[in-house]
Each structure stands twice: as structure tokens, then as C-alpha cells.
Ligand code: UDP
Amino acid sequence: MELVKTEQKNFNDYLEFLDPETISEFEALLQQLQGKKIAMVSATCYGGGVAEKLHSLVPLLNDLGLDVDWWVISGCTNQFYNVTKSFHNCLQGQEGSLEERDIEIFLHYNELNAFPMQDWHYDYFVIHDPQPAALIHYREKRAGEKWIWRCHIDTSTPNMAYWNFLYRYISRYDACIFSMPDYVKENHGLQNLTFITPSIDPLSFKNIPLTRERAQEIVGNFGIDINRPLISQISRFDPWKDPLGVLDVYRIVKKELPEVQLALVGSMAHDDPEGWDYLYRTLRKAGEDYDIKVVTNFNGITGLEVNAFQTVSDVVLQKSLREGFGLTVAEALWKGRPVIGGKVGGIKLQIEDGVNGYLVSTVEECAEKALNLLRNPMLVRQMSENGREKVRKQFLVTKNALAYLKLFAKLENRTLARNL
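Would you be able to provide this chain's structure on its own in the form predicted alone?
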């Protein structure tokens, strides 16, 4: 296990985004939870939405008076990450059989990472996603500890071989968190089932306000012509994010508006070896169209550059085929950009069709809605206001922190009740 260092955050800096009643809720919960020790455990500390959320959530909870450590599993090989990528894909509905060798690899690295946990002393363990889910098998719960499993992916139609295997472990947790009810079967049998939507940090480099001039300067460095319309999708290169479908959308739009440009902006994570293959497939399909820019963190893309692309884009897409939540939707809405998203998973929680963007199911429908936005700047302005307010109320990191505090307090109170 490796301990992740995060930048400090000050909760007072976020008060401007909170309603008075929300501040009161924080105060009441913190009186009960001051000094509680929490271990967050994930597969990686960069390159994906889970890591991004924890880089904000962990320091914010620490500033509130909790004692939170963030650990990532270590010593894992590409062999393990290939197996866990199959878990990710099959839990989202991809066909495939769970081989005995895959099970052995998965459990071996969970056992390996559980070894240093034997001497850990925390009140709460929050284990993120399938990769470390079996840690609970190799590091048995002790009296007073609470174990929470947090699922960030879309498990609404899972490959049942993979789900049944995972269920052996997650059914032992004291609580399970999903992003929405659709991701859990009715007769789930999981303890303290909780629904918490992911969130964005309004004060991170990715989401702080940028002047249009500064944003244009940044994207201009990547070959974008700031005087021509731009469609962007900010996403990992992954079959579920459908970058190949985005290229098809762009080509339909370009027939009507030849001046349009496309940016596909992504981050490559070390726990996603499949991402490189899909990046190369995307580049091959893009071909030699110089109005298509495909850029990653290896081209200098950081949170600031993502911010700039979202700020200047005329249309933002998130054309996912499966989506646990899709933080990039909330990010773009926060910047006043209407978003066209796949009518799947957590995207449906964020986009109100026709109010702050559009929900679509096909390439053709997506292209039609993109053209509608590109031709109607007044509609864009109206949707912009609606989107930003929805994010302020529902999808900021403060909302996420409050939801975790409520769950911790709920589990604490149940333990106290049992001991009376």
C-alpha cells in the first residue's frame, strides 16, 4: 500500500457555495464525528474520476476535523490491471466468462495488499470500486470498525458471473454506496445501501473561473482556431465513452458546418492498459483531418487545460454508452456549457433534456442536437444558467462530503444502539 499526499484545503473557502441549512447540517454532524479515523483505499491516485474526487474530498474532510488517510494498492502488474479492466467492462454489461486464472490473479493482489493493513487502526474503511474489494476477506473486520464499499461504475446490467463473484465480498461490508438506485438489483441483500452522487471541486484548477481570453490562449497552443466553432469531449479513451462514435457525430456536423473543429481530450491512467489500444484506434479513425485534435496528459493536458477546453467549447459531448456518473458533464455545466450526453447511467441525473442540455441515444440524434446548439446562441445562454445552478445545488464536493458524514454518523449510531 502507498499513502497518497494531497494538497491542503480550507472548508471556509467553500462557504460561498452553501445554503445556511447545509452549513448547520455540517456543524451538527461534525460534533459527533470529530477525530474519527478513516482510510480511503483505491486503485490509483491519478488518471480517472475516482482519483480526482479523492484529491478534493480527502483534504476537505481532514480540514473539517476528521483524520483521513488515502491509500492506493501497490505491487500490482499489468496482468492484474488487465483482469480488473475485464471486471470493469463486464460489470458494466460486457459479455465474457470469468476464468479461474483471472480469479487467482485478482485475489493474489488483494491478499498482497491486505498484508500491511493488519496493523492499521481506523474507525472507517472506504474501499473504492472492484479492484480492492476483496481486501475485506484478507483483513477481517475488527470490533468497532466499519467497512464501506463504494461503487463508481454502472452496474445496472452486469455480467452475472462477475457480479456474483464480487457479491461474495461486497455483501460482507457494513455499507455499500452506489451513485443511483438503478445500479442495484431489487433483492440485493447488501447492508446499509446508500446512494451518493459524485461531485466536482469548484475551486480546483479544472473548475475555477477562467477568462475567455485566457482559455482561448491555452487551447490555441494545441492548434485550435479560436475563431471557429469547437465541439469537445473530455473523457478517457474507453469503448464505453464511445470516442469513435464522437468522430462519426463530428463528420455529420461537418457536412453542414465545414468550419467546425473537434477536440478529444483524455487522461491515460496506469490501471487502464486497454486505454492505449483505444487511443490508437481513435487516432487511426481520425486520420489526417487536421480539424480533429486528440490530446492527453502526455501532451501537457492537466486540469487547467481541461478547464480551458470546456470553457471555450461551443458544444460539449459526453456520448457514453455506459456511465457510472460522468464528472465531465458536471464540470462543463458548471462552466455554463450545455452538454449533449448519452441517455445512460449517471448522465441522466445531471442533464435535464432540453433544459441544460440534451440526452441522446444515437449518433444521428447527437449530431442533430449539436447542430441545434451551434445555430442557436440564445438557447445556449438560457441552458447555461440552468446547468450551473443544478451543479451548485447537487454536484459540488461539499455535497459529497456531507453525504459521507451522514453515512458515518448513521453507522456510528447503529453501533451505539447495539451496545446499549
Second form
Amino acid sequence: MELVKTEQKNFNDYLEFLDPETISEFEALLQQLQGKKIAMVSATCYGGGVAEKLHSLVPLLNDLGLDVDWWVISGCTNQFYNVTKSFHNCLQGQEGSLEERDIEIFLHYNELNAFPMQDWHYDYFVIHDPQPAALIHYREKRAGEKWIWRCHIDTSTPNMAYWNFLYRYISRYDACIFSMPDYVKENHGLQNLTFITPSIDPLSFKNIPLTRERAQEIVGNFGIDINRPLISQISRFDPWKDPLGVLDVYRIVKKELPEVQLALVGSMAHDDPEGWDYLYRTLRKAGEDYDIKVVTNFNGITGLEVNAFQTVSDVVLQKSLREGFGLTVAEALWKGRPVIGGKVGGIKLQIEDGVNGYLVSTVEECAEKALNLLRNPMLVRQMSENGREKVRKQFLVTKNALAYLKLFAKLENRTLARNL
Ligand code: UDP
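Form predicted alone done; form predicted in complex with the ligand now:
All chains and molecules follow, beginning with the one already shown.
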């Protein structure tokens, strides 16, 4: 196990985003939970949504007076990561059988990582995702400890062989957190089932306010003409994100509005061959149209550039065909951009159709809504306020922190009640 270092965060910097009632809720819960010791355990501290969220959540909880350590499992071989990658894919519905050898590898590295945990003294253990889920089997729960399993993936239609295996372990936790009710079809054995949506950090580089001029300068460096309308999608190059469908949408809009431009902004993982394949397919389909810009981390896209594209786009698309949550939707809404998203998964939680964007099921519908927004700046202004307010109320990291505190307090109170 390795301890992760995080930057410091100051809860006071976030007060401007909070309603007075929320601040009172924090105060009441913190009186009860001051000084509680918490161990967060995840598979990695970089890359991916889980790491991104914990880098904000852990320092925020520490600043609130809890004593939180974030650990990542260590000593694992590629064999383990290959097995857990199939766990990830199959829990999200991919076909495949769970072999005895995979189970052995999975359990072996959980056992190995549980060894140093014998000396740990924490009030709460929060174990993230399937990779370390079996730690509870090897580090027996002691009196007074509460164990929570946090699932970040879409388990709405899991491969049952994998789900049944995982279920043996997660049913031993004192509480299980999923992002939304749809993701847990079978719940009879799970204790204190809790739903917490993912969140964004309004003070990260990706989300801090940029002036329009600064944002225009940044996107201008990628060849965008800042005087012409821009449609963007910020996403990995993945069939489920439908970049090819986005190109179809753009072409329909282009016929009506020849000055429109399209930016497809995506990050490429070195070890994701499917991502590269899909990027090349996207480039081939984009062809010789120089109003289409396809840019990635290999051209210098970091959090700041994502921020700039989201800030200056006239319309942001997230035309996914399947989506766990879709942080990019919350990120764009936070910047006051109406988002047109696929009517799927977590996008439905974020977009209120006709209020802060549109939910669509086809290319044609998506193009029609994009044209509607491009032609109606007044409508955009109204939707922009609605979108930002929705994110402020529901999808900021402070909301996430509060949800964890509520769960900790609930588990604490149940134990107190039992001991009376
Ligand atoms: N992202 C990024 N650079 C890119 C494309 C995406 O940093 O070029 C970020 C994006 O801003 C978001 C995350 O990657 O924070 C993607 O999360 P999301 O939930 O939208 O989709 P996932 O990739 O987890 O399916």
C-alpha cells in the first residue's frame, strides 16, 4: 500500500458556492465527526475519474477537520491489471467468462495488500471500485470500524458471472455507494445502499473561470477562428462517445450555417489501442474539411485547454450512446454552456431537456437542436444560467463531501442506537 500526497485545499474558498442551509448541514455533521480517521483505498492515484475526484475530495475533507489518508494498492503486476480490466469491462456488460485463474490472481493481490492493513486504525474504510473490493476478506473488520464500498462504474447490465463473484465481497460492507439507482439492479444483500453522483471541482484548472479573451487566445492556438461559431465535443475517442455521429451532426449544421466549426477534443491513453483506432477512423471521416479540428493531449490538451474549449464553444455536444455519468456535461454546464447530450445514463441526470440543454436520440435531432441554439442567443443565455445553477446545487465536490459526511454520520448513529 502506498500513501498518496495531495495538494492542500481550503474549504473557505468554496463557501461562495454554498447555500446557507448547506453550510449549516456541514457544521452539524462536523461536530459529530471531528477527528474521525478515514482510509480511502483505490487502485491508482493518476489518470481516470476516480483519481481526479479523490484529489479534490481528500484534501477538502482533511481541511474540514477529518483525518483522511488516501492509499493506493501496490505491488500488483500487469497480470492483475489485465484481470481487473476484464472485471471493469464485464461489470459494465461485456461478455466473457470468469476463469478460476483470474480469481486466484485477483484474490492474491488483495491478500498481499491487506497484509500492511493489519496495523491500521481507522474509523471508516472507503474502498473504491472492484480492484481492491476483496480487501475486506483478508483484513477482518474490527469492532467499531465501518467499511464502505464505492462503485464508480456503470453496473446496470453486468455480466452476471463477474457480478455474482463481486457480490460475495461487497455484501460484507456496511454500506455500498453507487452513482445512481439504475446501476444496481440486485440489492437485497447490500447494506445501507447510498447514491452519490460524481462531481466536479469548481476550483481546479479545468473549471476555474477563464476570461473570454484568455479562452479565445488558447483555442486560437489550435486554429479555431474565434469570430465564427464553434461546436465542440470533449471526449475520449470511443465508439460509445460517438465522435462519428458528431461529424454527421456537424455536416447537417454546416449545410445551413456554412461558417460553423467543429472541435473534437480528446485525451489518448498510451495503452488504449481502441482509442487510437477510433481516432484514426474519426480523422478519416473528417477528411479535408479544415473547419474540423481534432486535437488531443499529444497536441497539448491539458485541463486548461479543455476549460478554454468548454468556455468559448457556442454549443457543446456529448452525443454518447452509453454513458456512466459524463463529467464533461457538468463541466460545460458549469461554464454556462448549454449541452446537447445523448438521452442515456448519467447524462439524463444532468440535462433537463429544454431547460439547460437538450436530450437527443438521433443525429438529425441533435443537428436540429444545435441549429436552434446557434440561432437563438437569448435562449442560450437563459439555458446558461439554468445549467450553472444545476451544477452548483447538485454536482460540485462540496456536495460530494457532504454526502460522505452524511453517510459516515448515519453509520455512526446506527451503531450508537444498537449499543444503547
Ligand atoms: N478529458 C480531458 N481531456 C480530454 C478529454 C477529456 O481532460 O482531452 C476529461 C474530461 O474533461 C472529463 C474526463 O476526462 O473530466 C472524462 O470524464 P467523463 O465522465 O466525461 O467520461 P469517461 O472518459 O470517464 O468515460
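Since the model is a prediction, treat every value here as computed from it, not as a measurement. Residue numbers count along the first chain shown, from 1. The term rigid core refers to the most C-alpha atoms you can superpose between the two forms while keeping them within 1.5 Å.
Splitting the movement between these two forms into two rigid parts, and assigning each C-alpha by whichever superposition fits it better, I want to check if Ala409 and Asn372 land together. Ala409 belongs to a rigid part other than that of Asn372.
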